[in-house]
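Here's a solo chain for you in structure tokens, the form predicted alone.
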Amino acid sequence: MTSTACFVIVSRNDIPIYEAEVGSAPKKEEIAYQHQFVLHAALDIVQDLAWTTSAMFLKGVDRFNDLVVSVYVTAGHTRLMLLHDSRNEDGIKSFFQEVHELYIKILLNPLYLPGSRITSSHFDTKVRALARKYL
């Protein structure tokens, strides 16, 4: 069974700072920007819910299709994004907290500006190797 998944990390000034696709499903352009749709889409329910609830995962918060949405908010409001057709929700929610851990030791970095891209190659393996692992 192939699977979909884009995985997104929005900084708290909703630029994306961290885009991949991480599912096993073949991969096409016009899908892949569908699919930046509707993440950035589902933004906004976030943004509300975010605020409502002291939880860090919020699962299911948008739908299209097949494919659902899934968020971890960290506390400096950075949004882990994940668009998924998996119904894994204990895998999920454990990708997205060591994703948050090397999003921290990224943070971290004195040479990391906050807000800007993640262009570490080393980040990018270990998102896809915890994707293969959890997904």
Given for the second form:
Amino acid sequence: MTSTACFVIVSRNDIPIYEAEVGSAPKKEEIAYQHQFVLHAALDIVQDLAWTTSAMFLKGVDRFNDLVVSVYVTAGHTRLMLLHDSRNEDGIKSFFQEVHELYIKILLNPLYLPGSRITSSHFDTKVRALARKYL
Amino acid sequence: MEPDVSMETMSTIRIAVVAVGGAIPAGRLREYAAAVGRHARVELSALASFYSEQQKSPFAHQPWDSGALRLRFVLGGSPPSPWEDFQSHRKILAVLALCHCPASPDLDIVAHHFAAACRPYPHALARRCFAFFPSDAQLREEKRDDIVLFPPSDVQKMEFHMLTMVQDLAASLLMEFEKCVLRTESAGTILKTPLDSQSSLGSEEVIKAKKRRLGRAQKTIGDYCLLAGSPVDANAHYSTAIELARLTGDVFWHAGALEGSVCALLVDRTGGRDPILEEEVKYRYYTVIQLYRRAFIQDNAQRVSTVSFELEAALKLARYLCRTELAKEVVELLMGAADGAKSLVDANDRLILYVEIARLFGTLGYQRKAAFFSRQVAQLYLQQDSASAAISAMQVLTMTTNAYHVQSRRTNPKLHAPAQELGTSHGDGKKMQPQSVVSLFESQWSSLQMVLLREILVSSVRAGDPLSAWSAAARLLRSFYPLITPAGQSGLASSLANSADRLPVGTRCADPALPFIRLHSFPLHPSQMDIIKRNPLKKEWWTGSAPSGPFIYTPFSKGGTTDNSKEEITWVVGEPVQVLVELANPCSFDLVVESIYLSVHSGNFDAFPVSVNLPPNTAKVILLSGIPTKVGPISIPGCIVHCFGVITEHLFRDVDNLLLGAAQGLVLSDPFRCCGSGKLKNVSFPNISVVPPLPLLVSHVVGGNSSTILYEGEIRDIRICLTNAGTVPVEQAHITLSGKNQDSVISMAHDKLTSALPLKPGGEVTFTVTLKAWQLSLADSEVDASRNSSSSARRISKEGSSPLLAIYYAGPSTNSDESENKEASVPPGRRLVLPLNVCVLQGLRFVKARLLSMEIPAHVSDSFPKPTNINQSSTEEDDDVQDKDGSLVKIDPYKGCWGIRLLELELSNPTDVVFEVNVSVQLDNPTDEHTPVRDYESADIRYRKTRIDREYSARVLIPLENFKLPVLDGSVFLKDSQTDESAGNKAFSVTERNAKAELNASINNLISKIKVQWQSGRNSSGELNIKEATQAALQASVMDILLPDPLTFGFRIANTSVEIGELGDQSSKNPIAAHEMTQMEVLIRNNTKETIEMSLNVTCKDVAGENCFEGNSATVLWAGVLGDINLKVPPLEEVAHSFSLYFLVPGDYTLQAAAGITNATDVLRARARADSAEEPIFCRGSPFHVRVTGTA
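With the form predicted alone already on screen, would you show the form predicted in complex with its partner chain?
Entire complex below, previous chain first.
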């Protein structure tokens, strides 16, 4: 498991609908903010890059210092973004694919308004488990 | 590192601009600097006149017709760079001093200053001092070489002057460059950079340096060529330099020369940009970057580093390529540059790097990236501990607010526009798509936004900008209060207060803080002030325009109605209006709103401020009021709030959007719900229009506005006073009734009101409304009985059952100003709804009515009741009537007729007051006009009125004998008598119907004559409604009451011609004595229109009821015929039959006449209700009483 990783799901309207610090490093609030700032800035690049490839998984699209941003863009243009310091590309890809499946299950919930915040604790638990497994 | 570098930077000449002499006012200095700065490019062709070729120019290929010198004015100068030898453009090549003569009268001192100012710039090749606005004395002074005086003149002339001077400066620079080049070519100038190690100059090093010198010199010459605007020459020199550097392995200078060659290439091909050139530039620059990287020497990295050159080169390339098509490449370059930041030693370099990266990302359209690096810049600034750095940090952070969507309203006034659109579309009541709702709250990275706002707050506090601090704290508190701990909220509140302390009183801020304000409702006009649209085409102008078609609902008008669905409100100039708004304070501190009032942008409204105190976590509904001042539409977008020492405008729409988001779960929290306020329907803002002043009627009931308490059936006058409190006269007024129990209003003085028109402002009119309290219905009583099931089940009228008076009134119908626009010129009218506050109590209750016919025998005694005076007189009148009409039938009931019929009314008094009942019968006697009402005593003859104590019942008797018709007419019985005849006869049925109607009319007439009036206390009086009950009671036996007997009998003493009935009165004068022969007559009157044949019998009975004429002990002797007298009475006439009586015993006797009618007609049979034609018809007269005096 990587020491630092921040996972965020950003809706097509650029709103973060799910956030999780999944790294094993001790959590500090300021660092978490910094991670979010990096992820937020990476959206600009993703927005251009997403249309240049047919792949959903965009490898390290952006980096800041030693942190890399990997992005997975779903067909509905929801972006799964991971800030990480590891180079385990296969693990990240699998992580994204599995989270995508979870996200689709959330979308299938008729009570979930697409684009609103994901508050399911079940989803949260699953995502953290996946992070432990793959990252 | 230097900011704002580009590839062309190498071709610019740096000129320091410094101020000398006395202090120049800031505005002036800016003006002068701007005037100088305008000449950043000087055409070579323009220089020609100032240029003099002293020796052969080294710039062989100078483009005199198309080339130019690029000047860069550095205001305030800059410290010398260690890399000046490496790149000549880094040197300050000229000094330009500015002097404001009025501030520095002594030019010698100025010259001294100027010399001092030039000292830090040893490389300056030219020096000039410009002095502006010299005085006459200074102009008259000897002309000086060192100071150029600009004679005072207009702007245009000064511009021209400045241009000339700059061209002169450029020309002298050009000449100096020539000298430099020649000097560099000839002399062995040692060109060094900090990279070259000074300490260890070993022999090997010296040889190496010598080899390199030539290449470096070539590069320097190339630099000067570039500066002199001769790219071709520069290119030639650079090519040589590159070759030499490559040979000598002088990597750093190689890179520098290569960079210079690119610059020369670009300057040469100025304007044109083709892919081949671009490829060439790209290729060369990547080489440059590579070379700089190679020049990086680890051992002296601590002292000097070439990293900054590498990064600068990368930035230059990025700037050159900065287009969206090449975004990917630029991003790569910039990210590489950002990575290089770590290896930069100097914090300032890092700052410049981040600034440049942010700028380039911004140019590329990557706002979020730009914001990210701007924030990095701000953090670097914040690490410096100075106020100016803090100001810079604040400004940089403010630039990022757009990307993070936390911008202040002040910087982005456009924020209003989309909100407005949203507000209207929502106001139309159309259901918004969930997706579009989501898009409202785009990019809500709340944690980032909070961090950013907090940083802005910190930096602006440090920078000493209280307004920015206030604004940031307000935004933070308003948007993110649910995410902030109570302690943090209080901290923000105190920072708001602290900032406000340092702001002047009355400062306005574009960003609202707390509280949250939403529109609650518009209190409707009180019903006294309703405004009614006037329909000028109708007489009853208050009624709405009738629908055009026969259908109430037309499908085609549907489109139109949606537009009208928005509520319209009309306000009147000069009349105070009120709006309810709800305030919420979701934070954990006491919020003191110093003043709040409606914000009106249309400028025709005076709002009244109020102050509110909101405890923690509370919401409050408050009433805001104001007065419209001018005619026209009013829009109220929000409220102006003075809170935390600053005045802000709070828009209703923002909160509406927030609540909308909260409803969808997209926003953190609903501030109103968390304060415990209920969910409110979204109030759409109505169209408000202001109309010119209207009249205003104010009403009050004379004698108090409290409700009038009336007993059922009570009649009372209510006087209503109307006052015109407006400023316009009332010209039209109409009263209409509405509401329940309208028929209880008996009369209204319409004419009194209309006669008072026009009612001037301040005028008053009083009119009377007569009310008759209605009967309480059963439902009312049940409700009340259940409510207070105590002993007395009093019945009180329900609320709202009172009738309403609606007074429609209006001012002048036309306005002389706007006679053209007729539709609009009709000002609306008004409606005053005046509830007649009547509280009806259960009063005297009518239980039942019945007809008593035989039950009460006529009381015959000596002490016969004396009729009252009125009765007396009316009896006399009756006698007159009898004389005229011969109507014997109207016999006074107290004279002993036993055929009397009484209507008994049973009344009960469930109330707690005493009632007095007064029965009156109205006689429609034409001769009785002056005394139309005759009062009769009820059962208790001693009292004129019946007193009914509380919770008692009483019976009132009404004699009905007087209603008999004078003539027994067959027409009454038409129906009865003709039943067996052909009923199909049409003509007959008409008469039958007529007769029936006549009968009914006479019954109604009879009933309407009987009035039961009551009185209670001093001023309560009314009438009991007994019509239905009486009618029911009388219906069965109406014939008996109305119709007279066919024959009427009477007795009188023949010699005195006085009826025996009246003997009671005259007994003292003319007694009938025993043992005397008394001459008597019996009178028989025929009440029919036909002659009646009969056989008459007269009987006399004593008190025991024994027949006195016959039997063993006959006590009366008689003369004449008393039995079986055959008589024929002509119609409507009377016949007398005489006889004599001799009473043996004194005492009381009763005389009675009876007749058997022979050959009775159908009418008579019908009257007698005979079943068959054979039945004999008898007619018996009333008994007459005789008192015989004397001794036995």
